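So this first bit is one chain, no partners, the form predicted alone, shown in structure tokens.
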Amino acid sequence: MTHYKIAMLDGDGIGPEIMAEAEKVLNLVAERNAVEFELIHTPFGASAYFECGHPFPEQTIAICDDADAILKGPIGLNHEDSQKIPVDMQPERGALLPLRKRYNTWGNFRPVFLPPGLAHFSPIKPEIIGDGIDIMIIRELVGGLYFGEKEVGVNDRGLRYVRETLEYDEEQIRRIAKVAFETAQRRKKVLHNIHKSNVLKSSVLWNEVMEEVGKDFPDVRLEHILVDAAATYLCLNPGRFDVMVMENMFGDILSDQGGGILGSLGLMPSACVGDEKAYYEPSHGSAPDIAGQNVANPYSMIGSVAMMLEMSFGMQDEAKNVWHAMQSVFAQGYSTPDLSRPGSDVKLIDTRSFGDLVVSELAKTSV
């Protein structure tokens, strides 16, 4: 029997609630396959800061170092509570970026997926959605402004200033380009490269390297599109995109816009992959306003499990089964209050009930 260790970072806000539903799915997958998951819960984020004095404590680092994969819940607090934590210890700076840096998880995969049966979630007109939305956004995750040098101070005129550096080298660009072309090759053989080369010199180099890598993938059509135009087309004609690749900041913004065209970031799981380790997480925040109410939809958390099964453990069939199970629950008319308004044509259920229904549907699929 194959044994895997998974570091379970419950996170903040709704994190523990939706993580519990992901754990139900992992338990069923283990029961019906020759695999054993050792699930090790450990603090991470704001809750870890208040419990341990650091948002990414040493005990969590040790567990993550030893894990085969990391499943991470959302982190963060509301603005008022965030002020109780020193700036450099706030979860995004003190935990998330160090996690990415430690494991060099340079490739971020965010599926923007809305089959026709879920089209009612989207604010976009049905005639624009057409047969559904199926986009893979691939984002470089450990370069650019996020990881460039940062400086704050007072200049010689007595004015406060900030300086942040956007830096990429060709190796960073080449490795994300390669996985983007490989992904496009497995799909529709079209890759949209998102850039801002009319202003940013970093995008000029980015585009040059994209063209160079593209020579090794003659069957993939490479199309360059400015980031502002891409943002527009995501709303006006999302069907024109299949695989999109971009640098860190552009990916942060456009992938959240992807959640907007779906109708919620609650419908967007993600994978953050490095050469030796990966972590998987919902794209949405910790939603502290609804924490503890058992109303958050665990779709993105369970979807992140599906991505982990496929990308870290090679369990492609079970990953497909998990996706199918979640979509079946929605197709039967069920949803949670955070995704649907009272009075809409859905059967509202709570977080735990949604997870139970997913497990029930998953049990019906064949291994």
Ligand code: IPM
Second form
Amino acid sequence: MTHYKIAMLDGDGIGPEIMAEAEKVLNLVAERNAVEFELIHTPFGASAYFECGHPFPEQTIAICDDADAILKGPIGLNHEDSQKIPVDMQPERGALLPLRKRYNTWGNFRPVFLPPGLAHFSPIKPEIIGDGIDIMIIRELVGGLYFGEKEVGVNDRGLRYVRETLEYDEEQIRRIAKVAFETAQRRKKVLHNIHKSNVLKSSVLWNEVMEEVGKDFPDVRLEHILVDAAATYLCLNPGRFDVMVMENMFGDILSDQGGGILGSLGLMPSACVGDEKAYYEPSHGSAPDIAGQNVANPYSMIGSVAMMLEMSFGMQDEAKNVWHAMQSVFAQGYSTPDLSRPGSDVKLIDTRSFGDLVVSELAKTSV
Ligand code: IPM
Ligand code: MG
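Same protein, different condition: the form predicted alone was shown, now please give the form predicted together with the named molecule.
Everything in the complex follows now, all chains and molecules, and the chain you saw is the first one.
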């Protein structure tokens, strides 16, 4: 029997609750396929800092190094509690970016997917949504401003200053371009390249490399669009986009806008893929205001499991079944209090019940 080790990084806030639902799905997938998932829970994030003195402790590093894939819950604290942790040990800087760097997960896939059954969550008018929204945002994840050199000091005029560097070499651009074209080739054969070449030299090189890589994909139409214009069109006409590719910081911002057009970041799973290792995580934060209340929707965490099944374990059919199971729970009118208000024409259920329904819908699909 195939045996996979999965490092389970529960994270902070709502992390452990939504992770528990993802685990139910993994258990059913294992049960009905010839696979065994060894799920190894290990601390990560602010909770790890308080438990072990480091947000990405040695024991977690060792488990992740050894794992076939990593499933990561959201991390972080509210502003006030964050202040209890030294700046460099705060979970974003002390755990998440080091995780991305260690496993060189340069390709971040963030689906912005709004099938008709989820359309009522979106703040966008039905006539703009049309048959639904289905965009794949591909974000470069280990370069640009996030990882460039930083300098903080006092200049010769006695003024405090800061310098952050946006750096890419052509190899970094080429590898993300290639996966973006391949993804577009499997979908609608249109790739929107997001840039700011009217101002940034980094975008000039980025666009040049996109064009070069595009020569190997003559069947894919490459469209260049400025990042600010792309932000507008995401609201005015999201249907014009299918696959979008962009550098790290643009991708951070536009993918949250993607969550906005769906109606919630809670509907945004993601995959972070490197040459040797991949990890999977919701695109959102740890929602400390609703943590421990059993009200958070586990969609983004279970969707991340679906992406893991597809991209790390080659289980395409089961991945589709998991997506389908989640959509059918929504299509039956169920929702959770974080996504919907009482009286809003939905049947409100809690986190655990949502996970249970996904599992029973999944059980109805054929392997
Ligand atoms: C994301 C998050 C992270 C990022 C934060 C938590 C560092 O916003 O995954 O989009 O900026 O990449
Ligand atoms: Mg973000």
